[in-house]
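Only one chain is given next, in structure tokens, and it is the form predicted alone.
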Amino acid sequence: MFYREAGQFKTTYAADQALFPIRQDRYAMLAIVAIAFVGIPLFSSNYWLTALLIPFLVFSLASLGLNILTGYAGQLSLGTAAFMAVGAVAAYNFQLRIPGMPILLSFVLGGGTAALVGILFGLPSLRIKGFYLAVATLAAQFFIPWLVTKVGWFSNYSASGVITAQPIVIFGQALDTPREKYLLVLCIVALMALLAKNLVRSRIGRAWMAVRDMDVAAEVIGIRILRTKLIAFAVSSFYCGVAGALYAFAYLGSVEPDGFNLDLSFRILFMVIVGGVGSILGSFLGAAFITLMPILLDVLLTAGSHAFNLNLEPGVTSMMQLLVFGALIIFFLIVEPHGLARLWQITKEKLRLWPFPY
């Protein structure tokens, strides 16, 4: 078969140690890249570029973020979209109040924003844990809306509650058009998921799993407890925070409370848990789960219908899509329930075995 490493020899740690050290995983790798930036802004449409592929990569980064929390931290959140929110609340306003303020620089400081209100919300873990910690990082979700509602300040006392997020302008060129906004998306997540790529293998990552998979052992060999939880909110919400700056600049346009609802932490809880909990890949196949998979199924729901002649309802197809959609979910968590990712590597490993997959 093509995907074997059978010649590939690692004669430094340098090698073994390397990201993709299989040659056809780099080749891989490569083909995705290129096709993310080069193919897919040729050949695809305004609608796909705006509807599916932003909210795709922005969801991607919101999960990347929380699955550091919750899946190589082992820390329970509920609270994604608040932080999204702040960081969406927090780069409006680096924008509105410091004149010629880069829009990436106010981005990073979104983000820097929400980490530390991470950390503020993250103070709990040192106490509680579990489903505990998950309901104190619920009040977040919560408290932070209604304290964007309340005080006018952060939406520069906006009379019709509209707060429309500033045009994007980067070196003097304005980013008016679907290609390019999801070009600087891409650009964006794809650095993120380098970083986070990298930082999980680094020491703070393995510290991360050792208090993830036994917080006493950790601490007796001489991880110090306080500072590695509280570094995970701050690096989850800072990814978070960049998440719903890019969700409120790059796709909604304005920076409204209501768009980061507790529905849309369940939902990125839900790519993280489908995608593969303490896995890079994992939050990027839960986010195109959890995103493509409904419209895929309207899809297909309404061409069988017009096929078999049903002439269903609009609010029985939508449905039957909601019935469709968690039976899928159930069904994968089933059968692996360390999600895609892990069927992935499974697959993998058959075919470095082939013809002899055990």
Second form
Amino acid sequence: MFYREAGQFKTTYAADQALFPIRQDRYAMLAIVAIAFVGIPLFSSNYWLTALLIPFLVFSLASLGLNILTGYAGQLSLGTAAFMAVGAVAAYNFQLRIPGMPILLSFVLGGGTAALVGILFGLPSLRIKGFYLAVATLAAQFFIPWLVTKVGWFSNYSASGVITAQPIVIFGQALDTPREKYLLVLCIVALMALLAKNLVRSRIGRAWMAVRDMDVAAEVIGIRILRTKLIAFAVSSFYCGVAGALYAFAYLGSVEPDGFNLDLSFRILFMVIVGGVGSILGSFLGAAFITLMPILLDVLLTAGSHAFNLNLEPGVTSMMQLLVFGALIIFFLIVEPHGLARLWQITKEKLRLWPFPY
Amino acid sequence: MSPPAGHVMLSVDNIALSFGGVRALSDVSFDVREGEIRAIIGPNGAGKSSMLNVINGVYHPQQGDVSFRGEMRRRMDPHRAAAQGIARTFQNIALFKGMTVLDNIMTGRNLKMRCNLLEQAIYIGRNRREEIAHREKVEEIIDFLQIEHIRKTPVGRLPYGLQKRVELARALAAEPTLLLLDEPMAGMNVEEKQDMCRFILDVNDEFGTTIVLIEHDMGVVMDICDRIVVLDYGRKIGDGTPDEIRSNKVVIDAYLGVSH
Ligand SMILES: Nc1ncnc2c1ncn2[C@@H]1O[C@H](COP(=O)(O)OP(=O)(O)OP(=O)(O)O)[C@@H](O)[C@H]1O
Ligand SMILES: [Mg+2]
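Beyond the form predicted alone, can we have the form predicted in complex with the partner chain?
What follows is the whole complex; the chain from before opens it.
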């Protein structure tokens, strides 16, 4: 009833190709932007900002990066955390070694460095696909954190390779409160999400999906396979690299290379699977879900154990988390491979017809 | 229909292709003239699809040459073939399953689009104009093939006959000079076949596109084609107009005669 496109006629292709062709979607997006930029900074506690919202945004950006590579271009990668590490370490070194380096430029260059490394590890994709390619990206996942720990120069010879991110200063203004950091991360993530959306609805996005769906046909229609894949690796790693820089600079403050481990790569892969493979919105939904779920479960279990007077050992809650986690992943893999984004789309289609069944 | 007197656009000479021990093509030569509809027929496994794959560079023959518009090459990559104006459809539909009809057809415009990655990321400005210009061209093709009603549908949800039509649309979007169709009517009902025949004739007529098509339905082939090549066990056993093929003794024995 409320979600209808009736009466909204598109008279030009320009209108049909707009970001949000349906009016209700535009309003919804405006509302989300208003909440994110005004509502949350006004009303959120520091705990919420630092423990939930900033990591949510950083993980959204990383899963967006992985989604470009895996969801759109169809190249499975298990090296997400490694590319994040490259971004973090590179941004740290640009800040450290070049006096007067603007921090935003460091983030961009960190992303750029990750893109180069991504291209390097994407080269095997010329020859190998699927599972085998995932194993090749696994090489990046083990090699890069090892290298950063081994070569002291990367962390400026700190103990065990820990990187202590420099304070964020923009135009002489230090951003040190959680609110300021949140807003900075939000601006970067929102901008990059918009750019990603533009890419996937342009020529390169169609080329990525074509290569993913049927590479021989893509080649025959004139798409250069290797180039298209390498661009996907580059763009994806750029996103992961910036996410890694934000992870270090705006979220944790100091990170050890081992923090960018296979666990983190899998977490981000789960976000993509749960949120929706091949969907920008899905990257955000997945990140929200996986960041919030453990906390929600915790609250539920604590409340439950109080209500029923159970004396749960501390280990049980984290066990339960893992269990629910695993069950959900399996559910999404089997029942809804297109994740939350697809569920949302189905809801919209239903809403369009509601309250009439046809 | 009389054979058109166009120039030779494509000629394949003494092509030999084998996969390990299997000889798919031996010493096959023929040519295709500007503006004609050329058929390749033959029993299953005769090497018809392999021939198309040689023409647009998916397979590399061990022997022989292909020359297209005066340019000779033995090793061709599909991308170069596409850039030179060769488009094709596949025997087993090769659409991009996860994309809408519109996006599938838009990939056909890929080679003609110029915006770089940064322009695409920013979108507004040059990229938007380019997207719209190509969308207009694609909409013409959508009109032409009468698939307006499904343009936003993911191709995976379409029935077989429509998928074949979308695949033709994608090939046409590249505005090819030479169009290779691998069994465009296989598995269709009579009505769908008639539609497809009409589209093929119209493409040939209105856009002047040269067409090479593989087809098992003899009625269709005899009706719409100017000249026919007959392959059997990887060898050419006949070449000529429908009338010549109909009265060719070797072809009748090997192919037309046997319960078709
Ligand atoms: N990629 C390949 N690898 C190995 N053998 C192949 C390959 N492609 C074709 N062949 C073989 O080459 C021969 C010719 O195959 P082709 O597909 O060209 O026949 P066709 O005339 O198109 O048959 P159909 O009417 O069944 O489509 C067959 O024996 C086939 O098994
Ligand atoms: Mg065949």
